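Quick heads-up: it's one chain on its own, the form predicted alone, in structure tokens.
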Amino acid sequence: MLDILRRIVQEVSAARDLGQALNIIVRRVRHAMDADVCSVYLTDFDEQTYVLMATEGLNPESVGTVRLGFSEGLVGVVGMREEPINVDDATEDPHYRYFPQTGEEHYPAFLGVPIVHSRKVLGVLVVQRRTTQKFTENGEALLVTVAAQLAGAIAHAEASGGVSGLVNGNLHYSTPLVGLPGAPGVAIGTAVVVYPPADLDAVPDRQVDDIAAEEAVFLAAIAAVRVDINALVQRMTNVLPAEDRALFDAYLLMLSSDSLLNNTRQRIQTGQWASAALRDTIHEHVHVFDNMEDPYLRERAEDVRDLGRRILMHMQRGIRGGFKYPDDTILIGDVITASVLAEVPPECLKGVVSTRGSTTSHVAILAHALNIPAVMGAADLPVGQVDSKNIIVDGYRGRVFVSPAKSVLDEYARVVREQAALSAELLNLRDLPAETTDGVRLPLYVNTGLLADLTSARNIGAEGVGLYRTEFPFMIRERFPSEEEQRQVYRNMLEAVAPKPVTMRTLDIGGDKALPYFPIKEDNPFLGWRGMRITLDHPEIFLVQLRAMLRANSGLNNMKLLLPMITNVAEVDEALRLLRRAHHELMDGDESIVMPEVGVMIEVPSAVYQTALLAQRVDFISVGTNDLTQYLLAVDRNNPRVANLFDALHPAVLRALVYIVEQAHLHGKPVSVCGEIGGDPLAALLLVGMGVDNLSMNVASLLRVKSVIRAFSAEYARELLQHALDMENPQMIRRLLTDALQRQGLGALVQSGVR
């Protein structure tokens, strides 16, 4: 049964659209269950009905026409209760509803199970038999297992058109794909899908006009792989026995086979680009091997995949000419890295959508820095099918619309105009201080890792850089940057901001920030080797960076040093020892180097409860609320299944922040908040109430936060904080803060987007 289930899931996942996926399900499940009928009813959320979308055994003409309300018939009861119903004679059940056109009167035995994905009932999977005999417990358990396994694949396939798209043939629809807000704003543009190298499954569909050029790309890749394999054969002649070298001979035969060459070229002739044509041909061959009964032959499917990856790799190595990004590029992918973002001309990049990650994952922070809307964790987005389609990105609410209806486009075009008007209005605050109505001043800084951000930062009146992410210069290279290369990068940043301060965080890699030349493979990277743990284990890397920073600061003296991911005081002691060593080494070289102020980032619970000890060792405290929230709530912020549970306004997070501020102030040390909560207009009120000394945030949020601070008194903020600390969940706290802003006429700051 596990083998049958695996095959069903594989076939459904590889289906080109929802219709094909459903037909595979009913055919395969009917056979596996030894049933006379298998049907799938999908939820039409617009019409509040379940629609018969596929069947094997009932009248096929009833597909798309039979509808039941949410509380109608046994199918409706299954969906309403969200649990299986197994009866020997459905016609005797009071909930039974008969549709003559289906012919189901011949199949009284009924077993229905809900198809649930992310707490939503996507539909009902039903099997029926001619005999009046209930399905066995084993059969029921199998169908529940099948439905659970298929739920994700159905949700993924449904995203390309949904029920209304199948029934009406209408590809323009109003239902959004739901993800998580990554960076605020709304963008309307053209989808450009990015995918990892040599990954056939990730290749998107793309139509082309130049058929001859695509054929040339494919044939050139075939020729390159043939050269590679012949070279492998020569190298292995004296190493491998003849029977093992036979695999390479098989590869060469496949490269010359009509089924590979002609089938791919035929697909190219239809207008598919070469990569997708190859993908479909390889999948076709793999499917044949996967369905063979002989285990040895079935394993040959992996050889076919390997050959396909080799061909695709050569296609991606520059055989094709440079890609021209549309002027309104919406970048879409499963994983989007800093280097991928950097490849897009800044004037073309309008938005980002990632199927993974959360509000505080690295790509979301980059999108914030670039001031472009982003949606994260859109797990149901069919990435391979949206290339070149019209896309709306709603970064306020975490929504993505693919090929939206005109009414939706018009509404979001209105929002884009409102955004521009609000931004222009907020610019009036640029030269005014972030000061409460009763005179409490709160300096506002920007988070950045890019020199290009500074123009925007100056334009909005930022008072310095509160967090400079030094890992960016490491991420864009193919090796560790030298001391002099680092010194020049840091010097450029310090000079550009001087005399205002720049807080430079030492190298913070690991977790969701990887270096291509320093791979870290761990089962649980956020609880693993990251931040100071890496740099203390590699003092040769840490000392080079410290010397580069100290030298860059020479004569300017506007740098502060920040140590990330501190979990105990011993790490701080060791880091300070290495800093003093770097300082002494440079002083020995007759360089006039000043020791900067040093701070630590509190990002883990253990550091929270050692705030007093840490404050006695350093000059300031900085709170990284992104990781602190993740660790306090036990929520992996890059896991879309649980990322909706991530909320920095959770009472536990707020109480931790209050404790940190109190303990630091007892020892006379200032506290900065540099996580995403620092740029949240709602949270700004609470942070003022706590007595936080300064905030650091992305460029796009600074004027919004300043607007809130200037509208309230610190006394009122403290009262609001006390109310918030008495509340039980973040939703209540969010409503409290939203109401406060609305009463002050600032509702537009938190309610942007389509309402």
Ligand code: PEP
Contents of the next structure:
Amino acid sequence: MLDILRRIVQEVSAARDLGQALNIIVRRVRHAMDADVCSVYLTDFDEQTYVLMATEGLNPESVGTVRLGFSEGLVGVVGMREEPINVDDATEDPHYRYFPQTGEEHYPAFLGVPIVHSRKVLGVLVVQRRTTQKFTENGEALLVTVAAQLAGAIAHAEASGGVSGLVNGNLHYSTPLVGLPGAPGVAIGTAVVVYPPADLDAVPDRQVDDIAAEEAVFLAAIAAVRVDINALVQRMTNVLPAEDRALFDAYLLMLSSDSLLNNTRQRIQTGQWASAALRDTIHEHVHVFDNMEDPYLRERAEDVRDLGRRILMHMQRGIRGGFKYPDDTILIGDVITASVLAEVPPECLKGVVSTRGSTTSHVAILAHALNIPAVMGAADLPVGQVDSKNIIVDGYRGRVFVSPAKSVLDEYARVVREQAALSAELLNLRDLPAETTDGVRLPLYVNTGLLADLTSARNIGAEGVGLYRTEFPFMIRERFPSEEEQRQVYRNMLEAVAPKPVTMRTLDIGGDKALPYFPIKEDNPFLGWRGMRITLDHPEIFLVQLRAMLRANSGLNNMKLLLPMITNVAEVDEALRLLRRAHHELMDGDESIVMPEVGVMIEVPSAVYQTALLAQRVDFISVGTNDLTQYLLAVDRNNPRVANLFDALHPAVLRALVYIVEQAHLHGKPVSVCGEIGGDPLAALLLVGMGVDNLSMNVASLLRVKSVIRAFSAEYARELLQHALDMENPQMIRRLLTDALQRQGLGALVQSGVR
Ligand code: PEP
Ligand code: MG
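So that was the form predicted alone. Now I'd like the form predicted together with this ligand, please.
Once more the chain from above appears, this time first in line as the rest of the complex follows.
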């Protein structure tokens, strides 16, 4: 059964479009279930119906014409109940609905299971038999498993057009794809898909006018591969026996085979560019081999793939050279490297979407620094099918719309206009203090990892750097940076900001932040070796960093030091001991090296409940709400599947924050908040109400937060906080805060505006 499943899922995943995927499903499932009929009904959310989209066994002409309302027929009941229905004679069932065009009366035994993805019923998978004999329990289990496995693939395929797209031929799509916020902002533009060299699966569809030129590209690539392979054979003459070298003969044969040449050229003739034409021909061949029963022959599929990659590699040389990026480029890819991003002329780049990665990926950091909205981890985005399409990137919420419906487009166009107007207006606040109407002042700092951020930080009047993530200088190197290299990087940062303060965090790697030269492989990286745990286990790395920081601070004295991922008191004691040692050694003979203020990050629940003990040991507390939310709610901050559960406005997170502030203040220590919540204009009100002493956030949010703080009194913020703490979920709290901002005429500040 597993083998059958794997084969079906593989084939469906390789399908070029939803129609092809569904046809594969019905053919394969009918065979596997030994049924007379297999059909897929998909949900048309616009029309509130289930549409027969593919069938093997019923009259093929009924595809696209049979529609059932949400509670109509047995299919409707399966969808409504979200559970299987297995009956020996469907015609006897009161819900049964007869469609003469299907020829269905010949197949009374009916088993239907819902296809559910992310709690949404995407359709119903049905098998039927000629005899009045119920499907067995095993059969039912198989169908449920198939439907569960296929749900993801169907959701993926559907994202490029949706059911209404398939049925009505219009490809507008108004449901967003969910990813992770990578960099804030909203952009509307044209998709330009980038793909790694020689990855056939990543080649996008692209229509071309110059068919002769595409054919020439293809034929030149074939000739070049032939030269390569002949050279390989030559090289192998002395090392491989002739029979093994025959493998290469097979390659050469394939290269001149009619099916490879003609099929690809036929595809090019239809207006497809050479790379995609090749991709489809190779996939076709691979399928033939993949489906062979003989394991030896099945393995030949790999050779075909390899050959395809070689041809593609030659075709890709110079492809990008003449490429003209549209003025409103939204860069899209499975993996977008910093260099690919840098290839786009900056004035053309409006947004970035990656199907993998998270907020801490290089490209997200770069997008941040360039002030371009980015969405990461949009795993369901069918990259191969979106090139040149109209795209909306909502970097605030981590949402992507492909070919959006006009209503969605209009709404987002309004947001983009409002944001531009707002940014201009907010600049007036640049030199005003972040102070409530009753005189409570709250310095606002920026989070950064790059010097590039600092120009914008200065332009918006930030009062310093509240979180400098030192891992970035480590990430962009091929080895650990030396003490002197680090000193220079830190010095540049401190000098650029002086006399304002910079809070430098010691190395916080592990979890989702990997160094290419220090790989850590763990089953549960977020619960494993990360942050302080690594640096304490490697004092040689930690001490070098501490010395570099202390030396960089010499004469400037605007550095504070921050310890990440603290989970117990002993870690702080040990870190402080090492810091004192580094200080002592350096001070010897150099008066200018001073002991900086030291803070502890509270970002795990155990540290929350030890705030008092931690506060007594250090000078300040900084709350990392990104990790704190992740650990309190048990929601991986980088997993798009549970992204809707990740909410720092959860009452449990708010209560933890209230407790931290109370405890730290009891011991006379100030509290800073430096997670993303610090940059959320809604949350700012609550943080003021809690008595948080300062906030650190991304550059793009600073003036928004300032404008909220200046519009309210701290007393009112405290009242709102009391209301919020009585609420049971983040949605209610968000509503409460949005209303408060709207009443004050600040509705446009609510990020993204489209909810
Ligand atoms: C946090 O966890 O909130 C934080 C600021 O640190 P990072 O996002 O770098 O883990
Ligand atoms: Mg953290």
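Quick caveat, the model's predicted, so the values are computed rather than measured. Positions refer to the first chain, counted from 1. Here the rigid core means the biggest group of C-alpha atoms that line up within 1.5 Å when the two forms are laid on top of each other.
Core-superposed comparison between these two forms: the CA of G398 exceeds or equals a 2 Å shift. In the core-superposed comparison between these two forms, D627 has its Cα shifted by less than 2 Å. Annotation: Cα of D209 displaced by at least 2 Å between these two forms, core superposition.
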